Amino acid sequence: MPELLILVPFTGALLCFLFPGHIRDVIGLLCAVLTFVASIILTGNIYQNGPIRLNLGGWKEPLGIGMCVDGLSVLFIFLTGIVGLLVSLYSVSFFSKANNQSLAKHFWPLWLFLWGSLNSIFFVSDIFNAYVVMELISISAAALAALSGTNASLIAALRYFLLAMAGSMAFLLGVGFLYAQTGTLDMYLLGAVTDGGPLMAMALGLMTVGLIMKTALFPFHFWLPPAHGEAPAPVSAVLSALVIKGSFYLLLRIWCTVFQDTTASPQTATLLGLLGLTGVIWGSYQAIIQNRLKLIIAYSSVGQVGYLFLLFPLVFITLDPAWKIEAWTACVFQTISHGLAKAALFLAAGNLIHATGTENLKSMRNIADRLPMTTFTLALAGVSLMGLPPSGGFVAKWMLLQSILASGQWWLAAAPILGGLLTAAYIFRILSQAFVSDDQISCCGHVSFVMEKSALLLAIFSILIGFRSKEVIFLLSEQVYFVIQGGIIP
């Protein structure tokens, strides 16, 4: 089941280049529904019957490609999943009008491959290949972040790309030292194999650093909004839920994987907690001074992911195993929870631009009354990033608040608290335009009911996985294959 992740969406890239007109758009529905059901069957195995290793062509590690699927595995490839299929239906309806029609010859090959690359890295456990696999994400994710075809979009998709080569080449120094001091490239026998010396502590520098700047933790955030910006809304629906979590997964499993307790340093978790911090307030201030829809929710974005390297002060400094198993749970929950929000945002988006024909906030008054679904989409999504209950971000706020004060950690409860506020004063500055009457603003275009319709699930089901957290915490505390030093996960 987990070949068929890779093998279809890879497979449907290949015939869909080939392919002319709507044979393209059948062939990318049918792979993405494929891939999704797939998904879905992987996830309700390994929540029964637990973790499991695969090795390509019957070669076992070292020399071989190893594959690990487990908790943390499934729940990734679940949000991209449902993540892919609803972009997928958004996109044939997007791409079918008129000015967007020569862009779906484009777009069907490089996604589809973006989404066999995103799926691969879930679960590879060699980090040579997981380096191979970043850079057919980097590849593909700025050709689609240029699809459009402007000026700025191109410039933003280089910048991206560039930056996205620089993070590769320091993970892949990082790589050529623990294979210098180990001989061996398999995460699972590396953790058992590394030491605390230097060299290891140089490899885990580099590696941290090649990664944050893909995921565009502040500092380094600086391509994200141009390029998520500039691109068409179901590119940056992807570019924004699914491939800055791909290195943020992959910087998960070298932390607790390969290098545990026998290098990570406190100050070095502390560093990141504090860059994550930083990231929360400027990225969500960002966001409130933009009047244009699409970089509000770009630098929304920035703020978002800080949320996410709380876990490092929390799990590589905390005692209890208990709390670090808590935030462990909590900051994954909030990966999740972003993902679908976020696509729900960007999508409709999508749909209020095609609908006014700009982006500008002050051309979108009343725009509640001509789209009420859309508009309703960006409330539900607003829900779920503010973290007001009972949504998925509701759960993760929650738990990641509970896990700072347990750990002593007072200075990290400025994220959730000021991060909540500062989320919904930009969610609040882009609804009090949709509800301001002003009858001199017209609808310019038709939005279709599989465009509004995709985001609006994608909103729900941020909103209802704040109702399904007992199965996540299980396959997040009970189902994942590594130790986080000294927690209680097998």
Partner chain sequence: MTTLLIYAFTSIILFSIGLFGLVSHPNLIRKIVSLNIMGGGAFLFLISLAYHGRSPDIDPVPQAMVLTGIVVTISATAFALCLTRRIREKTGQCLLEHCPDKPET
Contents of the next structure:
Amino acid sequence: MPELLILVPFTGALLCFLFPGHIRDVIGLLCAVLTFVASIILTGNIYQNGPIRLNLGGWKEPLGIGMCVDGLSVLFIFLTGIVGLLVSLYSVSFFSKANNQSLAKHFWPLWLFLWGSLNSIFFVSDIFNAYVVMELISISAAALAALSGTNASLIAALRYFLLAMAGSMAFLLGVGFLYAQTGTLDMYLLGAVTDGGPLMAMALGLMTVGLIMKTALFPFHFWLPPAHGEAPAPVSAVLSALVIKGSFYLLLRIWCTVFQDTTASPQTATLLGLLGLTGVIWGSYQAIIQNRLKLIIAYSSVGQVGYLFLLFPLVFITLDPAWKIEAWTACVFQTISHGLAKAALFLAAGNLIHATGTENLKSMRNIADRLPMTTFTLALAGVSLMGLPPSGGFVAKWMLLQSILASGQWWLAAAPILGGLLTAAYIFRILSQAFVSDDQISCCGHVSFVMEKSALLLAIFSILIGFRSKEVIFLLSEQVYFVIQGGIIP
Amino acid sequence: MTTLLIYAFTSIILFSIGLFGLVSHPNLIRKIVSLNIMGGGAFLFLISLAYHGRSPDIDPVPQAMVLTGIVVTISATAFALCLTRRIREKTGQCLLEHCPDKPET
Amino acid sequence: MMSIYEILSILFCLIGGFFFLAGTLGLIRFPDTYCRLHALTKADNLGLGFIVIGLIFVSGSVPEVIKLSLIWFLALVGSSSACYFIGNHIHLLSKVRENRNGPDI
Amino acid sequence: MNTFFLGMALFLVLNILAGLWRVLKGPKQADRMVAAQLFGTTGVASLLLLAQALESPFIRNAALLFALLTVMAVLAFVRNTSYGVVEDNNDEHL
Amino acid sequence: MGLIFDLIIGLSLAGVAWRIVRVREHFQAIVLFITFGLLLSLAWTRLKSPDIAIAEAAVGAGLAGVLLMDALGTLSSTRNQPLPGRFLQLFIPCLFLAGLMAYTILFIPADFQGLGPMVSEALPDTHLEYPVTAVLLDFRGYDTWLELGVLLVAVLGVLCVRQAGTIKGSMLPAPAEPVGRWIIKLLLPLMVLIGGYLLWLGAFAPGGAFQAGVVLASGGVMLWQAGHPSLALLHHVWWKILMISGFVFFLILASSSLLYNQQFMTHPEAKMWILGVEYAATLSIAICLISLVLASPARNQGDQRARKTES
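Having seen the form predicted alone, can you show the form predicted in complex with its partner chain?
So here's everything in the complex, that chain up top.
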């Protein structure tokens, strides 16, 4: 089953590259549905039967490359599946519009490649393999970011790409340092190495820096808003909801399996938490003062990514194990609900921009009248981002706050509280514009049914995930390859 | 051991020089060249490890990794250069500074 | 004790090295580009030729000899045509410059 | 014997380093290109000597490729500069 | 003598790299980068990694130089740009990082083993003779597959940036002088021959698909540089099929391993498989690299400018 999640998108990408015209849409959609179904089945499978490990080519580690599927990876796979399917639906309609038609032939192969490589990074269990997959992701993501072809998008894409390349190089050097210390590349064998010398510490530093550059944590966030803000709507949704999550996932894997108790030091974890906190406040503040709709949402991603990094001080600084698991679950939950909500927001923003023909927030009036569905979508996704009950965002932030209080690291509590308030500020700023009625601007373009509904469905999922928190917590605490306190289960 | 140390030191220096060039040089082509130097440094480190291994043969795993890395790097370089040229064509300069979109005629 | 082939080999390699030295000195010391091209083609290919001959003396088998001579031949073709291209290029450039500056002077 | 070949290779590398002076100095782009071509040939010789010194005959293939491919950069240089850019870089020498 | 050689190579690599980063003129930086490739190649040789040396020779001397020269050629003026004044601000952190990493290096265990012995132990099971090829195609075949994917995605990305459907770069005008044509006639068959030789060599000695692919790609690029129309004659469907062939070969292998209910990515134990995968990979590497060089957006502009200067 995990193999199909890689094979199907890649095959689809090749077919989309070979065939012309509308067959492409059919193939793309078909592959999206198949991949989605496969990801659902895989998630169910792991939920019931626990983690699995494949040895590619039949070679055992450390000689061969393995593929690991556990609770953490299926959650990301599941997120990618839902977002991928709905974004694919949306883009069939989006790219059939007259001014976008020529873009479809580049979009489909690149997007399916990106999907396949995202799926393979969630299965990764070999650090060099992770480097190759990351390059695959960076190139296809940068090409997609440059899809619209405007000056700003080209420059943003190149800036992202140069940064991603530098991050990969740092990661590669880190791989070298790890290999020098341990003589193996498999993550789980690396995790079993108990003596963490300076080489391990340096490798941890290099890999962490390389990955937070790609995840757009605070001091390295500068590339994100232009790259995500300038791309076409479905691409922004994918970049914000999935691509930065790919590198975050790898960061989690590396911290939790490779370095967990040997090298990961409280100081580094605190530093990451501090950067996350700064990111939450800075990103949300920037989102408030922007005037272009997509830039607001892009800056909001900078803020929301900050939350994820609160995981490190909470999990890696000694604490009651029960609360550790709570913090760990909260942050991963936040990743999922942010992914869903952000994709919904970007798709809805695409609808708005398509209908009103402008990106400026001030000139978007009357949309609540004309596009009630899209406005509803914005509101729902906003609820999840702000963390109001009963959304997924609420569950995540509630657990986060609880574990912060239990851990006694009071300063971290500023993130969910202040962040929530600031998020509310920019979401309401968008919504208040939507309800302003202005007689001068009355006409609104038509938005197709599929485009509206796929955005709405994503927003609904971001709320619904709040009701299924038990299953998610089970996947994250029981069905993973590692225990948060240290040691490897199987 | 000494050979390993000499080449490992060199690789570290190359990596840092490449990083310095990447952040300090405004021109895009030069940034890409600097990235290639960084890559050269990382590859040199891996190969010096392969040489260091005590078995009589050279460790083939880092060699295979570096071969893969070279392909990846040349593809990435070509892609980045293509983006650079496109930017050059549209904005008239090879810099990362933002320029407002001109209406295309 | 060294065999006669080894002594010959050392001799030829030394001659080759001398030509390389001469080529490099020419590259550094000669006054203009055409002269430097001269240094490149003559000295360098003779240098490579002598070194190849020197290595042929110690090489074990016929295929090795063939490969060595092929390398020498390719280097000859490569550098002579490169020189032609560069020379042609400078020549064209100077002509363009003359045309441009012609009326003024 | 092998030490002698290694020494010869080292001598050629030193030659390359000396030749770098011309690359730094210029003055024309063509001069730099001539230097690069010279390095190509010197590098071929040096690789051949190393192949002998380290007794790994397959290094000769690397030398073969250098001999085969160095001309490509020159071709790219000539074709690009002859068409678009007519100016040379350091006009102060003219 | 060996140590002196190492020291000199190390120092000159560092010096050349420093100069590349600091020099004002772009052209000089590129010529120095080609030299840097040569020095790296010597370093690989010294470290007894002929595979890497061959790959570096093929990439560094040929393609990287051509790519960078082409990119530079589109700059209508290569006038010096002032370096930013923030020298120390950026230099000190980099120096600090270098110092830190250099200190760390001293801790590399002296009894470092690596995976070498394990590979030579498992080598007979792969039916391959050369360990590097075995690692590339068998033990870590997944990496090689994805590497071909990276190459393919880079081409897709270039097409996307260019907003073009096919790869046909506009042809350069054929050279007027006979020498250019003569050299193509002479070198091209040799390139094909040497590419084939390297491919054949890969089964038991340094060489293999990537090196052969780069040599073939260099031949193609040279053909294009000389304005020869033969590349344009290839129908674009064939072009696409050749481009994806290596990736598809691995894909088919991976899917069929599912059908036989074996472990993912296992392959039949036959020499034919290795041969097939090598050949397909070589072809698609060559075609992808040619496409990457050919798909140059500024080409038309350059030609227009040339025409302007001529008239």
